[in-house]
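In the block that follows, a single chain appears as structure tokens, in the form predicted alone.
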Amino acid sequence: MQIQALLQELYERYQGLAEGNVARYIPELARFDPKLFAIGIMTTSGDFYGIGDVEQHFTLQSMSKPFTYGLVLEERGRDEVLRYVGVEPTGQSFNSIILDEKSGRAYNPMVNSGAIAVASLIRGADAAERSKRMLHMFSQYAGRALTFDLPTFLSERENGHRNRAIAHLMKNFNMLEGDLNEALELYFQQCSVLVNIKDIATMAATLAHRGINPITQQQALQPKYVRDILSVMLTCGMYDMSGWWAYRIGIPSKSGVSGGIWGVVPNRMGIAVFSPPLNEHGHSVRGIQVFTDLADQLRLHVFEVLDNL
């Protein structure tokens, strides 16, 4: 009840915040009402607390990247994945056309280049099987059957020229496996997976719970790879705000241009916020405020424990 009261307080505090702009470079995202706002927390014991537009569906967009990264880590192992995708921050925006000058690989799996390379590594006999495996993986994290949003997928595919340029550059350096167009299709599909605030809070809580879904108790990811995902999320998950985020909030997190931010507090909870207006870095304005207050009031910073030494 204390958590629910805190969420109510934060919702009322930031509901009237009118800063930021809804993403418009993908037509389907431009349709969102900027007043939409939801906050959710799922604990590792399976208790959910939510406030606001909790039934509203939105697409994962870049919030999908840590999960597909985990999938290929399981399928390929750390060493093989590192051949294609590094783990270093770029200090640049999510869609920068930049690769490591020495290796030709993407800097990390949280930026678009790294996520497209990761999509190319998903195993399967054909495109349909790979897509099915990917969607099944997302569903295991959420604890229910998820679906793709076809209008968003088509909008992404129609307007994804910059991502195509990134993919062609990586293909030039042999940093994409298999067919380039198939990798892009998989990437556009993962971005178009539909969720609500409870889904994404549950997905975050699954990582907080050593890869075990707190509701279904199914193992969505091998525990040894949870560390890999959270490490990269903390250092790279918020793009060119990652340093500030790690310093000020200290919660491994990932954002998406649909307006969502989710974060993982190991062994405790998954946190999710949805609010479409974004700042200049592509992160939800209300989401940043909510995460900042939650980190302070619940003492969630990853290094908060140092105060007790």
The other form holds:
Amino acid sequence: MQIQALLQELYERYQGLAEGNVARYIPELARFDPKLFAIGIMTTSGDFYGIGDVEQHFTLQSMSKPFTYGLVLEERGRDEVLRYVGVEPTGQSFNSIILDEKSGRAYNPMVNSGAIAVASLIRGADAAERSKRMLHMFSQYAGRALTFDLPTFLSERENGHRNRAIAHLMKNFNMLEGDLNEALELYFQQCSVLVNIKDIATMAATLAHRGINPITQQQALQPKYVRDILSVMLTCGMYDMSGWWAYRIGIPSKSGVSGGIWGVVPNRMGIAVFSPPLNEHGHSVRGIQVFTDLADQLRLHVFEVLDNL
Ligand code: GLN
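Same protein, different condition: the form predicted alone was shown, now please give the form predicted in complex with glutamine.
So here's everything in the complex, that chain up top.
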């Protein structure tokens, strides 16, 4: 079946689904219309298919975490990053305050604790340079110059008490490098990067394509780190729903409380869905349905047995 026709079918199938709640913890997320819905697929050969609210911009939120993880892997190497952040699923929600008891490490880079620790590892002479380096990295994945949403950043900074508590706890165990406030600011910045559905599908497709953006052909990440990111996404990317996601959908994916989910089908495509109403785990309700059907209909599960082999 043609991809565009399939997206149209899925859009119509789930447009009327009215379950879930839009994130309310900051006003910038709460104002989103629950009816917004977009699906995008970017193939590794650079063909884009999109349906629905493709012009709508939204913030990356936790969808940013795999990319910053890739940045520090490149800057520090695997062993050094592993000293600060593990690769074990937590079985807990994204904002869990639990750290590994023996080491004081964050369990993995997909939950807030791990992502804040990762942000503290980004290199640069000062806060401005680290911020610029991070935004440049995101822009390379997207293939255009991305920007931060200032109101989202400011209200996260003002309301992020739980993230501050997590950062303090990690600092106590020496699992956060440098200045704590700077690490938090960088983390809030990465959450506030603005994208549309094509951007995020392109960013996903870049990871499906050895770290090379399929449109600009720019190398956003060294190929050897692609598998590090994707394996952690498969085991931890959907928090306490990661086991179910790996079992039922089998596409390494990452969600964000803005209502986006992106996933990577290695060597084939990047998939992105945006729809603000979330389930109790913080994942887009329509997003889950679309990923489930795409995995089944296009047979994208990583462990799918293909008849013609
Ligand atoms: N900015 C959000 C937070 O730190 C991101 C959480 C998410 O998208 N799951 O709480």
